[in-house]
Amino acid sequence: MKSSLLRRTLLATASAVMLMGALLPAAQAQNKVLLRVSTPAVPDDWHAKMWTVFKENLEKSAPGEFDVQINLNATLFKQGTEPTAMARGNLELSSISAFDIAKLVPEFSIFTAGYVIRDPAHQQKVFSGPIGAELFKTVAEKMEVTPLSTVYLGTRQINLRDVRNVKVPADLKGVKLRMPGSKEWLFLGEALGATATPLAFGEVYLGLKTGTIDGQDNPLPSVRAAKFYEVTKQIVMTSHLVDGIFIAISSKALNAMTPAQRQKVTAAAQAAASYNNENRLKEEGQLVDFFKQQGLQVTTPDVDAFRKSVQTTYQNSDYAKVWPKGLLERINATQ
């Protein structure tokens, strides 16, 4: 009798232990902070791979605390809809552009203008310093989204069908320069001294081949990927737009974390951005030699003359009316 009771007790204890063992992982999973990532980036791009760096960094600094779920190719949210999803609490993390931010924070439109950011190093100094802190605070207040780090996407250069001696904006007079179709992009093309010509990206190769357009502008990786080097003879290193995006998090998600967790998430975002930036810069540097090997002339104009002319054109336009007084001068003075 006692033996039977003992067996039942042991069996019950064993069952309870097994049940606890089965429930513990589920409970632990429920206690993890969910971080869903949505990005339009394709797997081979550096700003897709950087999210794996983000996840691995958190797994190392905060083991078992976060459940990072990476969704590439805009499979979770369509490109451009991420800020709204984050503000509503339906998404934790994404990378957003200056164009996305400027829709709700007009003063941020200064970073969509030509020659405001000089180079990738200047980009990092501006956004990691007082200017970035002030603007990111405004973004968080107006958008319920908090930028964590700045990601370098590439520097746009001018790619010409025929070789020209381009030193100053006046040397591009009459050049039919393909630009994306929005008024902001077309304004930039005109500010560069060219005749801005809207054309869909998919039609650029044929347009260059047939002479419908005389040139196009894109970061060097895009020139290689689209094989524009096959139908052009020159790259002019105007460096007129240093493009970037920002790793951003839903402010609701960030505020729900402990201070230690917020610090670790921010550090992971900065590590991810550094990974992207280093690899993208390395790739761009290698591409100059690649284009020279393809027979293209790679020339550098008087970039200071371009910068002065383009900034003057913007300052005399309606675009500059929403820029805070003195902001452009502060950006220019950042070294």
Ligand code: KDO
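Residue numbers count along the first chain shown, from 1. The model shown is predicted, which means the values in this text are computed figures rather than measured ones. Each form is matched to the other, and the largest set of C-alpha atoms that superpose within 1.5 Å is called the rigid core. What changes on going to the form predicted together with the named molecule:
In this overlay on the rigid core, residue 89 has a C-alpha that sits less than 2 Å away from its partner position between these two forms. Taking 2 Å as the criterion, residue 197 counts as shifted between these two forms: its C-alpha moves by at least this amount when the rigid core is aligned. Once both forms are fitted on their rigid core, the CA atom of residue 99 lies less than 2 Å apart between these two forms.
Now that we've seen the form predicted alone, could you pull up the form predicted together with the named molecule?
Coming up is the bare chain, nothing alongside it.
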């Protein structure tokens, strides 16, 4: 071969190798299973950090197989729109609430009712036992999303902008209490005796600061992570909802995976939930002192009065009419 021809051949080979090198990562990324996560959680919250645990768990169990993209602060999808996005195949993963589910699976509204789930241990027992299995099956059938694990969001308390003597639901009369924007959430706010006002989570801090709302309800770890304590003066320990969210995946995405991948994704979702649950429970127990140090008043109302009133409101509502016969009794009997 003439030397000039040899040089040209070598150059061509070298550039082909370089081109392949440049394209390879993109090609590899394309072959990876894309798992887009969307959540309204703020970065400093355990149920935001749990997604990093999910991602790292998968990187260990299935190196190079998944491309997990975490989107916090509702930047990818608005709070409450995630289930539709997942059913349409525009989103793979999110943490969805009982309130999101109740829109399409009406019997699930039993878990949106105040004072039904007793405590975090009861919550885990209910959802990891036969009741959870039956209802999750219906969720998968009707919503095209599959719940993978149960995440303890915390026990919801009322958090007010100004100090108020709150002992019974009537003491909340006229209080503009922010709730997330769906009729199931608003019903809970009204059942507590307040005037429920819909607002997305991301707008609550400003709403409290400017006074467009008088208060909001959330578990203590969320009040800390979203810094609501900076713009409020009181926490009323109503403990009205032992709240849970569910790590859920688009069934389309799940069905497209190999059985081994499905098993790894489920294990990662369970590891993420455990990480959240342990840290959240621990923190929840320490936060009353923290809020007092921040100058907030933490008061205890007549919780029995709240329980009776909220339970009666739900029992007399249309929601209770669609609860399967005996379900409440089975939940109550779960130890």
